[in-house]
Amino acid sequence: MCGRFVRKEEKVLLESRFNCDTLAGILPAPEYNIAPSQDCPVVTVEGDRRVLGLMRWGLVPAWSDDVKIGYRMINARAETVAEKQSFKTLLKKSRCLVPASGFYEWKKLAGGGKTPYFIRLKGGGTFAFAGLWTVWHAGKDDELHSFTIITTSANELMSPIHDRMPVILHEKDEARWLDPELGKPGDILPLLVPYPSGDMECWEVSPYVNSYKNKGEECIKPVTSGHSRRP
(Lines of atoms letter the chains of each structure in order from A and count residues from 1; the text may use other names and numbers.)
(Lines give C-alpha, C1' and ligand atoms only; values in the text may rest on other atoms or scores of the structure.)
Protein backbone atom coordinates (compact mmCIF):
# COMPACT_ATOMS: atom_id res chain seq x y z
CA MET A 1 0.00 0.00 0.00
CA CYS A 2 0.98 3.65 0.14
CA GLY A 3 -0.07 5.52 3.26
CA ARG A 4 2.46 8.38 3.51
CA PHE A 5 4.63 10.19 1.02
CA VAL A 6 6.95 13.16 0.51
CA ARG A 7 6.84 16.14 -1.85
CA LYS A 8 9.81 18.48 -1.66
CA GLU A 9 9.34 20.55 -4.80
CA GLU A 10 7.56 23.90 -4.85
CA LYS A 11 5.19 25.32 -7.47
CA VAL A 12 7.72 26.56 -10.06
CA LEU A 13 9.67 23.32 -10.10
CA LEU A 14 6.50 21.23 -10.36
CA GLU A 15 5.25 23.34 -13.27
CA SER A 16 8.56 22.85 -15.07
CA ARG A 17 8.88 19.13 -14.35
CA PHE A 18 5.32 18.26 -15.42
CA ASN A 19 4.88 20.97 -18.08
CA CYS A 20 1.69 22.26 -16.48
CA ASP A 21 -0.09 25.42 -15.37
CA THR A 22 -1.24 25.95 -11.81
CA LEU A 23 -4.92 26.54 -11.19
CA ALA A 24 -6.07 29.35 -8.91
CA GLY A 25 -5.06 28.88 -5.29
CA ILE A 26 -1.94 28.57 -3.22
CA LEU A 27 -0.02 25.30 -3.24
CA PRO A 28 1.13 24.06 0.17
CA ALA A 29 4.80 24.28 1.08
CA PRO A 30 6.97 21.17 0.63
CA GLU A 31 5.96 18.42 3.05
CA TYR A 32 7.91 15.44 4.33
CA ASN A 33 5.04 13.45 5.80
CA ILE A 34 1.88 13.71 3.68
CA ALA A 35 -1.01 11.69 5.11
CA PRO A 36 -4.48 10.71 3.88
CA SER A 37 -7.13 13.47 3.91
CA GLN A 38 -4.53 16.15 3.12
CA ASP A 39 -4.81 18.38 0.07
CA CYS A 40 -2.02 17.62 -2.42
CA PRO A 41 -0.90 18.97 -5.80
CA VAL A 42 -2.17 16.70 -8.59
CA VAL A 43 -1.65 16.96 -12.36
CA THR A 44 -4.64 16.42 -14.67
CA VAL A 45 -5.60 17.32 -18.24
CA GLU A 46 -8.02 20.16 -18.91
CA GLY A 47 -8.79 20.62 -22.57
CA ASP A 48 -5.46 20.73 -24.39
CA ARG A 49 -3.28 21.57 -21.38
CA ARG A 50 -1.98 20.03 -18.20
CA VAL A 51 -3.01 21.69 -14.97
CA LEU A 52 -1.78 21.46 -11.40
CA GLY A 53 -4.39 21.76 -8.68
CA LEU A 54 -5.12 20.66 -5.14
CA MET A 55 -7.10 17.52 -4.36
CA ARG A 56 -7.76 15.60 -1.17
CA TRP A 57 -5.97 12.28 -0.79
CA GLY A 58 -8.62 9.60 -0.32
CA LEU A 59 -11.10 9.05 -3.14
CA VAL A 60 -14.71 10.03 -2.45
CA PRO A 61 -16.78 8.54 -5.31
CA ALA A 62 -19.53 10.68 -6.80
CA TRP A 63 -22.15 8.15 -5.67
CA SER A 64 -21.06 8.15 -2.01
CA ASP A 65 -23.24 9.76 0.66
CA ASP A 66 -20.40 10.09 3.18
CA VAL A 67 -17.10 11.91 2.67
CA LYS A 68 -15.48 9.64 5.27
CA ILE A 69 -15.31 6.86 2.70
CA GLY A 70 -12.15 8.58 1.49
CA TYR A 71 -10.18 7.20 4.43
CA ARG A 72 -10.79 3.70 3.06
CA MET A 73 -9.95 4.59 -0.54
CA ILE A 74 -6.46 6.06 -0.43
CA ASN A 75 -5.23 3.24 -2.70
CA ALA A 76 -6.57 1.22 -5.63
CA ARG A 77 -5.07 -2.15 -6.58
CA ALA A 78 -3.68 -2.34 -10.13
CA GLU A 79 -4.87 -5.93 -10.44
CA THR A 80 -8.56 -5.02 -9.98
CA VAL A 81 -8.76 -1.32 -10.88
CA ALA A 82 -10.37 -2.08 -14.26
CA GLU A 83 -13.05 -4.24 -12.63
CA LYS A 84 -14.18 -2.51 -9.44
CA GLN A 85 -17.15 -0.20 -9.76
CA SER A 86 -15.48 2.62 -7.83
CA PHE A 87 -12.52 2.77 -10.20
CA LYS A 88 -13.22 1.34 -13.66
CA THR A 89 -14.98 4.43 -15.05
CA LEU A 90 -12.29 6.71 -13.63
CA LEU A 91 -9.62 4.54 -15.23
CA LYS A 92 -11.11 5.38 -18.62
CA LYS A 93 -11.34 9.14 -18.28
CA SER A 94 -10.07 10.49 -14.94
CA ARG A 95 -6.40 9.58 -14.55
CA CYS A 96 -3.90 11.86 -12.85
CA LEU A 97 -0.27 12.22 -11.83
CA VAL A 98 0.56 12.61 -8.15
CA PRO A 99 3.95 14.37 -7.83
CA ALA A 100 6.23 12.95 -5.15
CA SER A 101 9.83 12.80 -4.00
CA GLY A 102 9.54 9.55 -2.06
CA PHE A 103 7.28 7.52 0.18
CA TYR A 104 7.28 5.57 3.44
CA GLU A 105 6.51 2.00 4.31
CA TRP A 106 6.62 0.14 7.61
CA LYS A 107 8.25 -3.28 7.97
CA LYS A 108 6.64 -5.64 10.46
CA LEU A 109 9.09 -7.08 13.00
CA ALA A 110 9.05 -10.70 14.11
CA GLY A 111 8.83 -9.71 17.75
CA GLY A 112 6.11 -7.14 17.16
CA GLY A 113 6.18 -3.51 16.17
CA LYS A 114 7.17 -1.92 12.87
CA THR A 115 10.21 -0.14 11.46
CA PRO A 116 9.67 2.79 9.06
CA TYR A 117 11.62 3.11 5.80
CA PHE A 118 11.91 5.94 3.32
CA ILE A 119 11.94 4.91 -0.36
CA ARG A 120 12.79 7.05 -3.37
CA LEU A 121 14.31 6.97 -6.85
CA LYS A 122 18.06 6.48 -6.74
CA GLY A 123 19.76 9.81 -6.17
CA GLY A 124 16.49 11.62 -5.49
CA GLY A 125 14.37 13.59 -7.92
CA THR A 126 10.69 14.14 -8.58
CA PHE A 127 8.47 11.41 -9.98
CA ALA A 128 4.75 10.69 -10.31
CA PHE A 129 2.48 8.07 -8.82
CA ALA A 130 -0.30 6.82 -11.09
CA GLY A 131 -3.58 8.11 -9.68
CA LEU A 132 -7.31 8.39 -10.32
CA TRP A 133 -9.46 11.37 -9.39
CA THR A 134 -13.09 12.39 -9.18
CA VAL A 135 -15.47 15.11 -7.98
CA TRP A 136 -17.96 14.63 -5.13
CA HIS A 137 -20.84 17.03 -4.58
CA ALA A 138 -21.94 17.65 -1.00
CA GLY A 139 -24.56 20.13 -2.15
CA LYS A 140 -25.56 22.29 -5.07
CA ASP A 141 -22.55 24.58 -4.83
CA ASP A 142 -20.15 22.50 -2.74
CA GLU A 143 -17.77 20.05 -4.42
CA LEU A 144 -14.71 18.07 -3.39
CA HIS A 145 -11.92 16.95 -5.71
CA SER A 146 -10.19 13.82 -4.44
CA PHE A 147 -7.77 11.16 -5.66
CA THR A 148 -6.40 7.70 -4.98
CA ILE A 149 -2.94 6.24 -5.63
CA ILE A 150 -2.70 2.96 -7.53
CA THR A 151 -0.57 0.19 -6.01
CA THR A 152 1.00 -2.95 -7.42
CA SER A 153 3.08 -5.88 -6.19
CA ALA A 154 6.41 -5.09 -4.55
CA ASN A 155 9.69 -5.19 -6.45
CA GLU A 156 12.86 -6.80 -5.06
CA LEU A 157 13.81 -3.71 -3.07
CA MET A 158 10.40 -3.36 -1.47
CA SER A 159 9.46 -7.00 -0.85
CA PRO A 160 11.45 -7.36 2.41
CA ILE A 161 9.49 -4.37 3.75
CA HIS A 162 5.99 -4.86 2.33
CA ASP A 163 4.26 -6.91 -0.36
CA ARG A 164 2.79 -3.83 -2.08
CA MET A 165 4.16 -0.57 -3.47
CA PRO A 166 2.72 2.48 -5.25
CA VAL A 167 2.85 2.54 -9.04
CA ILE A 168 5.63 4.91 -10.07
CA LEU A 169 5.38 5.90 -13.71
CA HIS A 170 8.43 6.25 -15.92
CA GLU A 171 8.65 9.85 -17.06
CA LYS A 172 8.27 8.75 -20.69
CA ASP A 173 4.94 7.09 -19.80
CA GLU A 174 3.35 10.03 -17.98
CA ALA A 175 1.86 11.52 -21.17
CA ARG A 176 0.37 8.15 -22.07
CA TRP A 177 -1.21 7.83 -18.62
CA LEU A 178 -2.81 11.27 -18.93
CA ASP A 179 -3.90 10.94 -22.56
CA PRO A 180 -7.75 11.16 -22.58
CA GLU A 181 -7.82 9.39 -25.95
CA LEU A 182 -6.46 6.20 -24.38
CA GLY A 183 -9.29 4.70 -22.36
CA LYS A 184 -9.11 0.99 -23.07
CA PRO A 185 -7.57 -1.20 -20.34
CA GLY A 186 -5.13 -2.64 -22.86
CA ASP A 187 -3.75 0.84 -23.53
CA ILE A 188 -2.95 1.72 -19.94
CA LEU A 189 -2.90 -1.32 -17.65
CA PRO A 190 0.58 -2.34 -18.90
CA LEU A 191 1.89 0.82 -17.18
CA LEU A 192 0.76 -0.38 -13.74
CA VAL A 193 3.77 -2.51 -12.89
CA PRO A 194 6.52 -2.39 -10.22
CA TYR A 195 9.23 0.19 -10.84
CA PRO A 196 12.69 -1.37 -11.41
CA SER A 197 14.32 -1.99 -8.03
CA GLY A 198 17.76 -1.16 -9.41
CA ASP A 199 16.61 2.42 -9.97
CA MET A 200 15.43 2.89 -6.39
CA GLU A 201 16.96 3.12 -2.92
CA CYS A 202 15.71 3.07 0.66
CA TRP A 203 16.85 3.53 4.23
CA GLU A 204 15.50 3.15 7.71
CA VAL A 205 14.16 6.30 9.35
CA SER A 206 13.19 7.27 12.87
CA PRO A 207 9.78 6.48 14.44
CA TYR A 208 9.46 10.27 14.43
CA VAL A 209 7.68 9.81 11.09
CA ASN A 210 4.98 7.66 12.68
CA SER A 211 3.02 10.74 13.70
CA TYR A 212 1.43 12.51 10.75
CA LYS A 213 1.81 15.74 12.73
CA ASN A 214 5.59 15.66 12.20
CA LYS A 215 6.17 17.30 8.82
CA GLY A 216 9.82 18.41 8.75
CA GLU A 217 12.88 17.15 6.90
CA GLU A 218 13.87 15.12 9.95
CA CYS A 219 11.28 12.56 8.78
CA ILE A 220 13.57 11.31 6.00
CA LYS A 221 16.84 11.41 7.93
CA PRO A 222 18.58 7.98 8.01
CA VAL A 223 18.88 6.40 11.46
CA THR A 224 22.41 5.21 10.56
CA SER A 225 25.17 6.77 8.51
CA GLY A 226 24.96 6.09 4.81
CA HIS A 227 22.03 4.92 2.73
CA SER A 228 20.99 1.31 2.69
CA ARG A 229 19.85 -0.37 -0.51
CA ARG A 230 18.35 -3.26 1.43
CA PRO A 231 16.27 -3.31 4.64
Second form
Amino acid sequence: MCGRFVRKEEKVLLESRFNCDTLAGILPAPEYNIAPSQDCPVVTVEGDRRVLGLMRWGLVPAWSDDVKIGYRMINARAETVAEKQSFKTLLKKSRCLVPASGFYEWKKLAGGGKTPYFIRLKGGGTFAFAGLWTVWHAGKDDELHSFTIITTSANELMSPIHDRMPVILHEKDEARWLDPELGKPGDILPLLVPYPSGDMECWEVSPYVNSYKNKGEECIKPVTSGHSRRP
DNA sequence: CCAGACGTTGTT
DNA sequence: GTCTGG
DNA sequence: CCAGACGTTGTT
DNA sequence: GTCTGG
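Next block, the form predicted together with the DNA, ref. the form predicted on its own:
Complete assembly follows, chain above in first position.
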Protein backbone atom coordinates (compact mmCIF):
# COMPACT_ATOMS: atom_id res chain seq x y z
CA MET A 1 0.00 0.00 0.00
CA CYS A 2 0.96 3.55 -0.51
CA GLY A 3 3.10 2.83 -3.50
CA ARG A 4 2.55 6.07 -5.35
CA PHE A 5 1.92 9.66 -4.35
CA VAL A 6 1.58 13.23 -5.60
CA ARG A 7 3.44 16.41 -4.74
CA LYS A 8 2.32 19.57 -6.45
CA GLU A 9 4.14 22.06 -4.22
CA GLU A 10 6.87 24.38 -5.40
CA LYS A 11 10.06 24.68 -3.41
CA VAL A 12 9.11 28.08 -1.98
CA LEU A 13 5.78 26.76 -0.76
CA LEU A 14 7.45 23.76 0.84
CA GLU A 15 9.98 25.94 2.65
CA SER A 16 7.30 28.19 4.09
CA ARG A 17 4.79 25.46 4.87
CA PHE A 18 7.36 23.35 6.73
CA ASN A 19 9.47 26.20 8.04
CA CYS A 20 12.69 24.81 6.63
CA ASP A 21 15.71 25.69 4.49
CA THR A 22 16.83 23.90 1.38
CA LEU A 23 19.86 21.79 2.21
CA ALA A 24 21.55 21.08 -1.09
CA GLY A 25 20.90 20.23 -4.66
CA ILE A 26 18.13 21.31 -6.96
CA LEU A 27 14.68 20.24 -5.86
CA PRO A 28 12.66 18.40 -8.46
CA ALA A 29 9.66 20.15 -9.95
CA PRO A 30 6.16 19.41 -8.67
CA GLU A 31 5.36 15.81 -9.46
CA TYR A 32 2.08 14.01 -10.12
CA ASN A 33 3.02 10.38 -10.06
CA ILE A 34 5.89 9.65 -7.71
CA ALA A 35 6.93 5.99 -7.65
CA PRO A 36 9.33 4.03 -5.46
CA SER A 37 13.03 4.65 -6.24
CA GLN A 38 12.44 8.28 -7.18
CA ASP A 39 14.06 11.19 -5.35
CA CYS A 40 11.75 13.38 -3.28
CA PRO A 41 12.07 16.38 -0.98
CA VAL A 42 12.08 15.33 2.67
CA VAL A 43 12.17 17.49 5.81
CA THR A 44 14.64 16.50 8.53
CA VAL A 45 16.27 18.16 11.52
CA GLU A 46 19.93 19.15 11.57
CA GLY A 47 21.05 20.64 14.83
CA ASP A 48 18.46 23.25 15.63
CA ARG A 49 17.09 23.86 12.19
CA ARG A 50 14.88 22.08 9.73
CA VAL A 51 16.20 21.29 6.30
CA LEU A 52 14.68 20.14 3.05
CA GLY A 53 16.82 17.57 1.26
CA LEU A 54 16.48 15.00 -1.48
CA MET A 55 16.14 11.34 -0.69
CA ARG A 56 15.16 8.21 -2.57
CA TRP A 57 11.82 6.63 -1.76
CA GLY A 58 12.42 3.04 -0.66
CA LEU A 59 14.61 2.52 2.38
CA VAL A 60 18.03 1.03 1.76
CA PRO A 61 19.22 0.06 5.27
CA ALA A 62 22.84 0.77 6.18
CA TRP A 63 23.51 -2.96 6.48
CA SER A 64 22.18 -3.90 3.06
CA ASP A 65 24.62 -5.13 0.47
CA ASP A 66 22.15 -4.53 -2.33
CA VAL A 67 20.52 -1.24 -3.23
CA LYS A 68 17.61 -3.13 -4.77
CA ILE A 69 16.14 -3.88 -1.36
CA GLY A 70 14.76 -0.35 -1.50
CA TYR A 71 12.10 -1.34 -4.01
CA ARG A 72 10.40 -3.38 -1.33
CA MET A 73 11.10 -1.14 1.68
CA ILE A 74 8.73 1.63 0.66
CA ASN A 75 6.54 1.21 3.75
CA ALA A 76 6.90 0.37 7.44
CA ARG A 77 4.00 -0.83 9.58
CA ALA A 78 3.09 1.48 12.46
CA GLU A 79 1.98 -1.51 14.52
CA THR A 80 5.45 -3.06 14.53
CA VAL A 81 7.82 -0.22 13.69
CA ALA A 82 8.97 0.09 17.31
CA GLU A 83 9.86 -3.59 17.49
CA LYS A 84 11.30 -4.49 14.10
CA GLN A 85 15.04 -4.23 14.31
CA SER A 86 15.33 -2.60 10.92
CA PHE A 87 13.13 0.27 12.03
CA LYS A 88 13.34 0.72 15.78
CA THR A 89 16.63 2.62 15.76
CA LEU A 90 15.41 4.82 12.94
CA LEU A 91 12.18 5.48 14.80
CA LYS A 92 14.25 6.73 17.70
CA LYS A 93 16.76 8.83 15.80
CA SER A 94 15.81 9.35 12.15
CA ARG A 95 12.29 10.57 11.63
CA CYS A 96 11.32 12.81 8.73
CA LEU A 97 8.38 14.56 7.08
CA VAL A 98 7.49 13.68 3.51
CA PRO A 99 5.54 16.57 1.97
CA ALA A 100 2.69 15.57 -0.32
CA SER A 101 -0.57 16.68 -1.88
CA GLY A 102 -2.21 13.28 -2.14
CA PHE A 103 -1.64 9.62 -2.83
CA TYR A 104 -3.07 6.65 -4.71
CA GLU A 105 -4.53 3.33 -3.74
CA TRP A 106 -5.68 0.58 -6.08
CA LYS A 107 -8.94 -1.11 -5.25
CA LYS A 108 -9.07 -4.80 -6.13
CA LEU A 109 -12.14 -5.75 -8.13
CA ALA A 110 -14.03 -9.01 -7.82
CA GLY A 111 -13.19 -9.80 -11.42
CA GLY A 112 -9.48 -9.62 -10.72
CA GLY A 113 -8.86 -6.12 -12.03
CA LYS A 114 -7.99 -2.99 -10.08
CA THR A 115 -9.10 0.60 -10.07
CA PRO A 116 -6.90 3.50 -8.99
CA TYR A 117 -8.21 6.15 -6.57
CA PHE A 118 -6.71 9.50 -5.68
CA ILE A 119 -6.93 10.50 -2.03
CA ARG A 120 -6.13 13.87 -0.43
CA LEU A 121 -7.09 16.29 2.33
CA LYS A 122 -10.44 17.96 1.77
CA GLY A 123 -9.84 20.93 -0.46
CA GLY A 124 -6.36 19.80 -1.39
CA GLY A 125 -4.00 21.14 1.28
CA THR A 126 -0.36 20.21 1.66
CA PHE A 127 0.40 17.62 4.32
CA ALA A 128 3.23 15.39 5.53
CA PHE A 129 3.55 11.63 5.66
CA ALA A 130 5.40 10.26 8.69
CA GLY A 131 8.69 8.91 7.38
CA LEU A 132 11.93 7.30 8.51
CA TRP A 133 15.24 7.81 6.73
CA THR A 134 18.74 6.44 6.66
CA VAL A 135 22.07 6.57 4.84
CA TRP A 136 23.59 3.74 2.82
CA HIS A 137 27.20 3.71 1.72
CA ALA A 138 27.73 2.36 -1.76
CA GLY A 139 31.41 3.26 -1.70
CA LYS A 140 33.84 5.34 0.27
CA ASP A 141 32.34 8.71 -0.60
CA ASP A 142 29.11 7.46 -2.08
CA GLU A 143 26.12 8.11 0.17
CA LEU A 144 22.55 7.23 -0.66
CA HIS A 145 19.87 8.87 1.46
CA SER A 146 16.57 7.01 1.40
CA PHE A 147 13.27 6.96 3.26
CA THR A 148 10.19 4.88 3.94
CA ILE A 149 6.58 5.90 4.64
CA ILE A 150 4.81 4.51 7.69
CA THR A 151 1.43 2.87 7.16
CA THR A 152 -1.50 2.20 9.46
CA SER A 153 -4.97 0.69 9.22
CA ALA A 154 -7.45 2.29 6.84
CA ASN A 155 -9.99 4.83 8.05
CA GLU A 156 -13.66 4.79 6.98
CA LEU A 157 -13.02 6.64 3.77
CA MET A 158 -10.20 4.34 2.74
CA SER A 159 -11.42 0.95 3.85
CA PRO A 160 -13.70 0.34 0.84
CA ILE A 161 -10.58 0.80 -1.29
CA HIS A 162 -7.82 -0.78 0.76
CA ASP A 163 -7.08 -2.07 4.25
CA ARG A 164 -4.00 0.11 4.80
CA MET A 165 -3.19 3.79 4.44
CA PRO A 166 -0.14 5.98 4.92
CA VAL A 167 0.23 7.87 8.18
CA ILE A 168 -0.61 11.53 7.60
CA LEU A 169 0.49 13.76 10.47
CA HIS A 170 -1.71 16.51 11.81
CA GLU A 171 0.09 19.78 11.21
CA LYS A 172 0.26 20.43 14.95
CA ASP A 173 2.09 17.10 15.41
CA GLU A 174 4.80 17.67 12.82
CA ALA A 175 7.17 19.39 15.27
CA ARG A 176 6.75 16.54 17.72
CA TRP A 177 7.49 13.95 15.07
CA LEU A 178 10.73 15.74 14.17
CA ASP A 179 11.83 16.53 17.74
CA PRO A 180 15.16 14.72 18.33
CA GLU A 181 14.59 14.88 22.08
CA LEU A 182 11.67 12.51 21.76
CA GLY A 183 12.93 8.98 21.36
CA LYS A 184 10.61 6.95 23.53
CA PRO A 185 7.90 5.04 21.68
CA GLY A 186 5.31 6.46 24.05
CA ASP A 187 6.11 9.96 22.83
CA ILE A 188 5.70 9.33 19.17
CA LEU A 189 3.73 6.14 18.52
CA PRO A 190 0.44 7.87 19.39
CA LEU A 191 0.92 9.98 16.27
CA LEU A 192 0.89 6.95 14.00
CA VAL A 193 -2.87 6.58 13.65
CA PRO A 194 -5.31 6.90 10.73
CA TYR A 195 -6.11 10.48 9.72
CA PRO A 196 -9.78 11.41 10.29
CA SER A 197 -12.03 10.36 7.39
CA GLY A 198 -14.06 13.52 7.65
CA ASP A 199 -11.06 15.64 6.72
CA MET A 200 -10.21 13.69 3.59
CA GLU A 201 -11.74 13.08 0.17
CA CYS A 202 -11.13 10.65 -2.67
CA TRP A 203 -12.22 9.87 -6.20
CA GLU A 204 -11.61 7.34 -8.91
CA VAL A 205 -8.99 8.23 -11.50
CA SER A 206 -8.01 6.82 -14.87
CA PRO A 207 -5.76 3.75 -15.20
CA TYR A 208 -3.53 6.30 -16.93
CA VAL A 209 -1.81 6.61 -13.53
CA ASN A 210 -0.92 2.92 -13.52
CA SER A 211 2.25 3.75 -15.35
CA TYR A 212 4.44 5.96 -13.22
CA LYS A 213 5.75 7.45 -16.45
CA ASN A 214 2.45 9.22 -17.00
CA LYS A 215 2.43 12.66 -15.41
CA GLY A 216 0.34 15.79 -15.21
CA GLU A 217 -3.21 16.86 -14.34
CA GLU A 218 -4.65 13.77 -15.97
CA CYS A 219 -3.27 11.80 -13.01
CA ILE A 220 -5.70 13.38 -10.55
CA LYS A 221 -8.68 14.01 -12.84
CA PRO A 222 -11.89 12.31 -11.67
CA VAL A 223 -12.88 9.52 -13.99
CA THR A 224 -16.55 10.35 -13.52
CA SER A 225 -17.49 13.70 -15.10
CA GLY A 226 -15.81 16.10 -12.71
CA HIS A 227 -17.51 15.16 -9.45
CA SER A 228 -15.69 13.66 -6.53
CA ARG A 229 -17.52 10.71 -5.07
CA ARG A 230 -17.06 7.85 -2.70
CA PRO A 231 -15.82 4.54 -4.04
C1' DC B 1 30.28 -15.15 22.70
C1' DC B 2 29.29 -15.38 17.37
C1' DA B 3 26.02 -16.14 13.52
C1' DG B 4 22.42 -14.70 11.16
C1' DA B 5 18.65 -11.91 10.20
C1' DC B 6 16.95 -7.53 9.37
C1' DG B 7 10.57 -5.64 5.22
C1' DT B 8 5.74 -4.90 3.21
C1' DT B 9 2.16 -5.97 0.18
C1' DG B 10 -1.04 -9.09 -1.65
C1' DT B 11 -2.50 -13.49 -2.84
C1' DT B 12 -3.14 -18.39 -1.96
C1' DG C 1 24.33 -0.87 12.26
C1' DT C 2 21.71 -3.52 15.68
C1' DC C 3 18.96 -7.08 17.48
C1' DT C 4 17.75 -12.07 18.22
C1' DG C 5 18.73 -16.78 18.83
C1' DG C 6 21.53 -20.52 20.04
C1' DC D 1 2.54 0.72 -6.47
C1' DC D 2 2.44 -1.22 -11.59
C1' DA D 3 4.92 -2.59 -15.86
C1' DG D 4 7.75 -5.43 -18.02
C1' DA D 5 10.92 -8.99 -18.35
C1' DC D 6 11.81 -13.62 -17.63
C1' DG D 7 18.20 -17.11 -21.24
C1' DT D 8 22.72 -19.17 -22.68
C1' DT D 9 26.55 -19.95 -25.66
C1' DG D 10 29.87 -18.46 -28.53
C1' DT D 11 31.77 -15.22 -31.50
C1' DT D 12 32.91 -10.43 -32.87
C1' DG E 1 4.17 -17.30 -11.77
C1' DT E 2 7.80 -14.42 -10.00
C1' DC E 3 11.28 -11.12 -9.97
C1' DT E 4 13.34 -6.59 -11.30
C1' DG E 5 13.21 -1.81 -12.39
C1' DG E 6 11.48 2.83 -12.23
